[in-house]
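Next up: a single chain in structure tokens, the form predicted alone.
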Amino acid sequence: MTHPAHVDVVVVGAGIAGLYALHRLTEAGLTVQGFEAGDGVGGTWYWNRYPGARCDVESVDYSYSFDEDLQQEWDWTERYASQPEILRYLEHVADRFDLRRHIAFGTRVDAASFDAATHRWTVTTDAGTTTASFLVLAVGCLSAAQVPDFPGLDTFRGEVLHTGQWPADGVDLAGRRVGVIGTGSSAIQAIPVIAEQAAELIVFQRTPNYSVPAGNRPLSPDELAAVKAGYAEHRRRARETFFGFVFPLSELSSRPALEVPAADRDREFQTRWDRGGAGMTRAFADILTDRQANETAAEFIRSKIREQVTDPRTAELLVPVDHPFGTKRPPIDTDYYDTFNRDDVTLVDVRSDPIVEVVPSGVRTGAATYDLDVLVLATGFDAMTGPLLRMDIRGVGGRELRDKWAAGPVTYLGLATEGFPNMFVVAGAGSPSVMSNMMVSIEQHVDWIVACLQHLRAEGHTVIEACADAEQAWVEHVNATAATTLYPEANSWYLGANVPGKPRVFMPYVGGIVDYRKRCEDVAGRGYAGFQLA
């Protein structure tokens, strides 16, 4: 297709925050370019098709609110969506709302610079350029694979995989030497489906990783109609929530764990084990700020891994001890402990023995070498900043995001960041973003940017940048916050610990969506303090 030499928004990414912006931003009146590196659209569910791959969040709270007849006439067939239905789910709103017309796929953003003299931003593709008055980053989170730099690996003779750019037509695992590296989200997922099809898994593990039953099953009718006829009450409800859905919570939950007799504490552990999901975080008031009630939790975990994994040594090398329960993304899973019981898997702990390179055979560690046919690289992604600075983006004065945000970034809100004006970013650091339901933290975000375009073009203002002082202001906040958790203390993605170099600056903000979003809602009414219009 043929770009357009100007619009008001060029929006960057298609998937779910993306699909929502143009929806929102063609409403209101403005002109719109997507641009989507992708065939289709999607996101992270266009590119991560590995074996297994499914939302963490529940389906029927994992999807848009902004249309009551979309909710209404989608019909989710799991409590956990898997990849390829949460696709057609993109897909189908992509048509309802006739969005593909704004989109260009296949088509990547090496570059964007802003002009201070036309107030305009440049958008430079490996297709041509497109010029526009506001530039809307909604290139997700988790959208920049991080290959780790193993020697040798270009020389291995099988096929080399990583969870995050997993071929679209899939891959013939039947018969074949497996090896995945990683045992994070991704990992934990693929690792039991990929054992089923595999005649052998090895799970290279550096660090082990807590992990709670997905509770995964089939939707009834009569639920899927329960959910739908009282749909408004539980978007409200779930907007109230500290993470944007809404947990079962008991009388404990609102109490320090301490305070609860120990018996009643396993009681509801138990409970929450055998419902699934991910409320287990929230079982009591202080899991996730004091290290006396996490562990509290941390070691009912552990002992549920030891009654589920037969051999005691396994076990124990899948036990989590170096940080939290909670503080690392925590993933859910189907049989993830289960499948070391099976004689054609086994793990290796890379902690005690490491990687030493990648050899044409396989992988060699310093005690062995394992022969495989294909290599898994399960090993996450550079997250949250990933995406953004591996453009070239440009602000005034020529200044380069890159060495702005060198020692980590610095945005206010997590949607601006001073010295880019015009530039919004969806669901970035410094924001809920990953510590919260996206579906939530998208909607809101983008619901923001455009009262935000609304009211200037109202007043008759053309720019609109984030201050130095109520940036650093809000730095400060967000790392105040984390502070008072537990999350800085495991190294987790959050923090940047799994990409070498990567500034260890601790990047969601963890004051819970309801709080942010009186804070942001404060902001716009009184005209938008901390920016400067003009």
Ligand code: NAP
Contents of the next structure:
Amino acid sequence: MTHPAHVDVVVVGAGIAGLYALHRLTEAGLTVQGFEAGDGVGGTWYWNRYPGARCDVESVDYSYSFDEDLQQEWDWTERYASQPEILRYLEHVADRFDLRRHIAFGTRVDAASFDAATHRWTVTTDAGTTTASFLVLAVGCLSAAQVPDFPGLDTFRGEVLHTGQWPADGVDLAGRRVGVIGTGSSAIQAIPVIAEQAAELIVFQRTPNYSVPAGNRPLSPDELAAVKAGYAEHRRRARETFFGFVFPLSELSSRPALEVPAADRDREFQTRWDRGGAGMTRAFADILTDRQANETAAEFIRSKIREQVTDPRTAELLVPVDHPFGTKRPPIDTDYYDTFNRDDVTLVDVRSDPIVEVVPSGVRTGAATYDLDVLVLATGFDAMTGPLLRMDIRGVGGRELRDKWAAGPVTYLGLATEGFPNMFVVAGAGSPSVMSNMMVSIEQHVDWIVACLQHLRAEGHTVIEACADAEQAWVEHVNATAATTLYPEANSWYLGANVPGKPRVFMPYVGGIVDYRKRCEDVAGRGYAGFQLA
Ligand code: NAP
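Now that we've seen the form predicted alone, could you pull up the form predicted together with the ligand?
Now the complete complex, all chains and molecules, led by this one.
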């Protein structure tokens, strides 16, 4: 596809955010060009095809709400949709709204620079250049794979695969010895499925995680019909919650955990455990803000791990102790702990016996060499800032975004950054994004951006730029909000702690989506307060 010389808006990325942005922008009468590194739409759901990949937000919530016909005609088959089903859904959306014609696939954006004289961005891809009045970066929060710098990785004779870059044609693991490095959400989903397929599985764990059963199951036609009958109300309620989806609440949910007698507390945890999914952090009001309250939930999960894993030594290795429950994104699983009861699955603790190097035959720790045919890196992502900073983005006067964010991301509302006019980030650092149902956040961000561009057009403005003082105040607010929670206590990707040398800054906004939306609406209502329009 040849690039147009100039468009109103370039949208980078054709995942959930990029597709919705393209739809809304074209609907608003703007000319657009989308660029997507993958050969198809889907973003996260295009790249993460590892065995067992599935969403941790329920299907009926992890779907667009903007079109009533779309949500009525699509039938989700499971409580939590699998990667292939979500990808099919996004492909359907692209076709239904005729979005593919705006997208150059297999085209990676390398650089973008703003010209203060023409008020235009020049976007450079591996196939050419296009200028645009506005740049919308919909590149995802978890799209830059993090590959640890293991000495000798390139000498490995077998296959090395990252969960976030899984081959589209799949990988036949039958009869092979597979190693998985990591025990985050991706690994916790992949491990039980890989164990079923492989001859032998070795799991290299550095930090144990708290995993809760997903309780995945088929969605019955009656259930689906009931959701569809009340979809508008369901969406409205979801938008009024803290995270963007309706957790089952009880009369205990608003109470501090330690005010509730221990037996009642455990009954509440057990109810949520049996129901499955992400509700454990909402059992009591202070699980994510009070260390002792958190410990009650953590202890409950630890007891469940000890119950499920028959070998006491393995069970103790799987019990998390170094961070509060919920301060890393809580994984939800299907048969994760039970998988360690299999004779063909081995857990290696690389905290006490670190990986020294990868050798041609496998992985060598201080104490042993593990021979492998396939090495799966479930080692996560350079989250939130990685996908942006891997591009060479330059604002006014050639200033590099990499320089501006050298000590961590600095944004106004997560949507914009001073010195980089006419550039918007969807689900960026400083927005609720990964701390919310991404669907709800993405629709809100994109709607806000499109309304902003319509306002500029109506008022005859060609430039919008975040003001330094508004940005500074927002960053302070984001940090102060995070400091009221336990989140900063974990070495998580939220903090950049998983990438050596990355500044330790808590990136998402944890004030909740209702608070955030009100702030965004207030800014727009006051003529885009905190932005300079020209
Ligand atoms: P992750 O949570 O960052 O986990 C990476 C794992 O790799 C951790 O266990 C980490 O150990 C380990 N690791 C990294 N470098 C290592 C090294 N040098 N040596 C040994 N171990 C190393 O990544 P992820 O599992 O891909 O998940 C990232 C996020 O994607 C999730 O938190 C979630 O938001 C999203 N996700 C969602 C779903 C879903 O919807 N169900 C599924 C997958 C992912 P340490 O903990 O010690 O650093």
